[in-house]
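Just the one chain here, the form predicted in complex with its partner chain, laid out as structure tokens.
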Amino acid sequence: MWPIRELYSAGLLVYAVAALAGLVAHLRKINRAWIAPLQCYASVTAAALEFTASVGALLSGSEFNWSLSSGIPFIHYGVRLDPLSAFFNLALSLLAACVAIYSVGYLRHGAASRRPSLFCCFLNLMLLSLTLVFTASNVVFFLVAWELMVVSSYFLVITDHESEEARSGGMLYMLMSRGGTGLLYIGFLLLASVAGSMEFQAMHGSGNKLSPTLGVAAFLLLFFGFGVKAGIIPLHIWLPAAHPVAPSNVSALMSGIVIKTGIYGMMRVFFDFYGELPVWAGMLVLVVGVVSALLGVLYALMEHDLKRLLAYHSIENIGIILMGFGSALLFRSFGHPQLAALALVAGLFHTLNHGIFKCLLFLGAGSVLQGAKTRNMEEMGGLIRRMPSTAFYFLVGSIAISGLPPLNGFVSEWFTYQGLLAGFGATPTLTRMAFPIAGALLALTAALASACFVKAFGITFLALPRSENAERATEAPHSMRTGMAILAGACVLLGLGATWFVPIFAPITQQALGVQITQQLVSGNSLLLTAGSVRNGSVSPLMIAIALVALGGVPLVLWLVWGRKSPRVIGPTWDCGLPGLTASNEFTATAFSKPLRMIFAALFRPRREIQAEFDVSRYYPKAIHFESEIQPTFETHIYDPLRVRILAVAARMRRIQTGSIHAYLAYIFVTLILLLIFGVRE
């Protein structure tokens, strides 16, 4: 037997041990070079005895509780370990020790470097409450966890405070976060009145004991509350303005796991807190899921800052994730849990492959801000040369994110497609057809994302240094590369061992729609992964490898037995007859996205202002100045008039705020009687 216990308990003293080091040796101003690399193994060997628990606890099905009371009604520490938490809590263990691998090396230079054992303080305590936030089985304990992460994760965020874009980067995560952290607590408490517990546990089921109007009440609160936190549209706007400032180790975390806690939560509430929901609950979700997708990457074409154009492929993922989560509902309104547990798993899946990769991608890009000392694509290139390893990582999680095979991104997509496939044949009418059309909007988000990601790795690594610094750059060390390393091997292993893998969401499935899917998700002697049966459709990512690998033979042949004699050389590329090709020739990062700017131009609203100085003709321009933007729809007719409407508000609100300690005495005295008469009367 598994000790669970022990080890998720030690996991978690070891990570509050290392945060309050931190704390002393800042306080105490204790500068040694080793405090933060320690702090750093401490939450490598946290997230490994956190990750060993959870295995357990999904290998052995065995749930495991346990509580601690603070002495005050409704209120005590309770955690749990289900298949669910258990699931989330492998996935985040598996990211920290990566992240804390990485850290090592990170943290000697940038904005972290400044106070190295402060910011391991709050990374260790970010990731102790994102334990927390995953494992905590009662209401309460839960939002304070949920709290201490988004308040850690804000210190992460503003590490480097001197700038302004960090501050207000970080400032518009927080405001975000209260707004959404707001939802939820209406949410659970209508959920808990009816529950009559704060126990999650005991509000199983308990949003479909609620009336008709307070479910759906709860159910939009609770949905658009994680929405804010997991950053589906229209509620993105804070991940690509605090991910990019972000120091990329916790960008890295961000992206790959603080915002799953969003999806954490919907998975609680779309199948634990209701048993059932109507159908337009399943198409809304399916609806945001499409239009988060197809955004998300649209919007990421544009960006040239490397870590804006990844914060927003994060909101993509996040859509293909709610696709899954949406279809899954649907299935559930209209009978068929069998089919909901493959569109749940496609779901699930590519949470963690999400997490894997696009951390993967952050701590590429951190090495390639560290290495170029720039986020702009348009200054890089050549760092393939100049950072190898690096590269070839940065490759991996571009090829797993572009969902190609045979790696992970591919292997959760094929279950989504499968989900949205099976949808067409069974649901009614009008339903249908959303599943077909949302395939195919699916289809294009993910030709959309490779196309990306072929401009985020072409102009990034590929051909020469458009700047000194690019120029200039030299690889990671060694630490920075382990951490890539085991990101990247998990890219990998999870697609090709996805027939293996596949199993451990047995659990889960049986627990939020008592399926059980082995059997009819795997077969053939574990090499397939199958539809529902083989007839629906089967892919192995195994022996796609095998097959490339073996098939790689015929071009070998071809090249013994015919191209062996042909002379190879080495000359310069075609210049056009002009003297020498310099960076300037290259393809830039906007001229690649341009064609689909000017085809979405609808969406992008894009507007470009060309100035010429000229000499003597017009046919001469002595310097052209060319500057082009998108405009960003969201912000502008959403958001801004929403803020000029509050900023209004609290002007007028304003006068009750008359600076007298006599009139706020007075308020609280009213509120008081207010109260007193309130409860009387009841």
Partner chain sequence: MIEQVLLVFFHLALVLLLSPLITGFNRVLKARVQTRQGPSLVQPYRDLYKLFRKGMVIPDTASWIFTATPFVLFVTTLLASLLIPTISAHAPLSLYGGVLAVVYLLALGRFFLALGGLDTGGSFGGLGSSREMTISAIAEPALMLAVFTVAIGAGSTNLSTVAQSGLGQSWRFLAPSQMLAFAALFIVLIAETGRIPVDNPATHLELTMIHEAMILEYSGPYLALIEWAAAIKQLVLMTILVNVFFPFGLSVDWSPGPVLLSLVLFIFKLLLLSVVVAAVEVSNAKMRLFRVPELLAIAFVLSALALVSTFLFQG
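Right, the form predicted in complex with its partner chain is done, so what does the form predicted alone look like?
For this one, just the chain is written down, with no partner chains and no other molecules.
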């Protein structure tokens, strides 16, 4: 048996020592070039220890519990490494190791290079807190780790604190996180009131012991509280504000795993704290998932900021995960545990896959940002010649996130499709209509995602450079390419080897639903993935890859046989009669997305302004200025009016803050009287 407890504790210790070392180095102003890289390598070591412990816990299928001393009487920090915690900790460890390797080279440039030791201190602190969030066994410890995660990630987001955009994005992230945490506090207290304990094990099924009204309230509070962190629509506004301004390695972790803390919390609520949920709850989760997926990709299509585009795609993929969870809840409500397990596997598999390919894409964007010195795709172009390795890894991530075979994104989306298709024949008349509608909108989302990454890759890496910085761009350092290469390899491995990986979900479905379905999802000597049986649909990512390679070899063979002997003429590219092709002749990101902007004009509310400067007459313009933007719907119609009302209420409440000590003593006296009156009545 593996020393799981020792491996886990050693990983925490290494994270803590690396964070403390960075803080000491910063406070004592020890400016040594080797300190920050050493902290990064310590993060890799800690991640390897945590990864090994998580794999051991998953393979054993057992649950491991122990306590960590808090130093405070009557309070203990309990650790619970069950299959669900082990799965999320495994994903965290993989991403943490790759980001830490990437950071060795990344910290030589940009805002993080000004205080690298302090940056690595907060980075290790965030990784430590994330590990504790996924493995905490009681509410108190969970919320302590949750707050530590929020604070450490906030300081990482505002690394470039001299920038107004960074400070604004960090503040919005903190405000939204505080609101979400407030909802979690109330929801947890409601469940603990009937469980009689703050321990997660004691809270198992406690949601069904509450009165119907309080049960609904607790579910909604926890769902939307965790939804803030996950970035579901309409609670998503902090993602496109915080992710672009954060250092790219931090953006990779925030999108890859920090937002997954919300998914982990939902998983606990849906399948642990509530033994069974009514149909409306599953339908709510499914609808929120569909809306988040579709609107997320639509807003991504309009973005020209590469990192904001990726941030919106995080919202899209969180929606796809929730579509799997919502389907699982509906199947459980209607007594189909096997189908519920299939949908749950789809959601969890996409959780891991999204973490990997989105982390890869953000790291690729960080390399592009260092090379081209901009996030604006309109100022890029031609980078494939100057950054070939980065372009290749970004292409792998683009294929994976588009759900194209044979990479990992295709596999988890295929499972999601199968769950939605099965729902039409397994649920009552009114409910069954939700499944084909969700499936159709998922297909639309996948198509739009493919179009979006054709735009992202094509405008960024192909054609001619559109700026001097893009012309002078150089390839990323070796460590940065290594981190991306590992993640790109994981995208390929989890796609081609999905049949070997699927069985790790068996202990999780057993824990959540009491059934194991993973053996039925693999057939044909581990070559086929099925939707429960071959009759319900099957696919082989490995065979698809072999077929693609074989088809790709056909043109090569034809060229070798006939093409080499054919006469060839080399001449200039047709330039429409102009003196030569320049960057001005290229297709822009704005032009690429214009057809969809027109189709969905009711959502985007586009505005454009054209100003021309004339030399002699209006028939001879010497310059034309074009400006186009879309209306931020949720900010304009929800959050801006809400902000105005909150500030108005705060201005009125300011009257009670008179500055008089006598008034404050009167407030305290009245409060004590009221507490005594209500206390005597109780």
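This structure is a prediction, so every number in the text was calculated from the model and none was measured. Residue numbers count along the first chain shown, from 1. The term rigid core refers to the most C-alpha atoms you can superpose between the two forms while keeping them within 1.5 Å.
Once the rigid core is used as the reference frame, the Cα position of residue 580 differs between these two forms by less than 2 Å. Relative to the superposed core, residue 571 undergoes a Cα shift of 2 Å or more between these two forms.
After superposition on the rigid core, displacement of the C-alpha of residue 666 between these two forms amounts to 2 Å or more.
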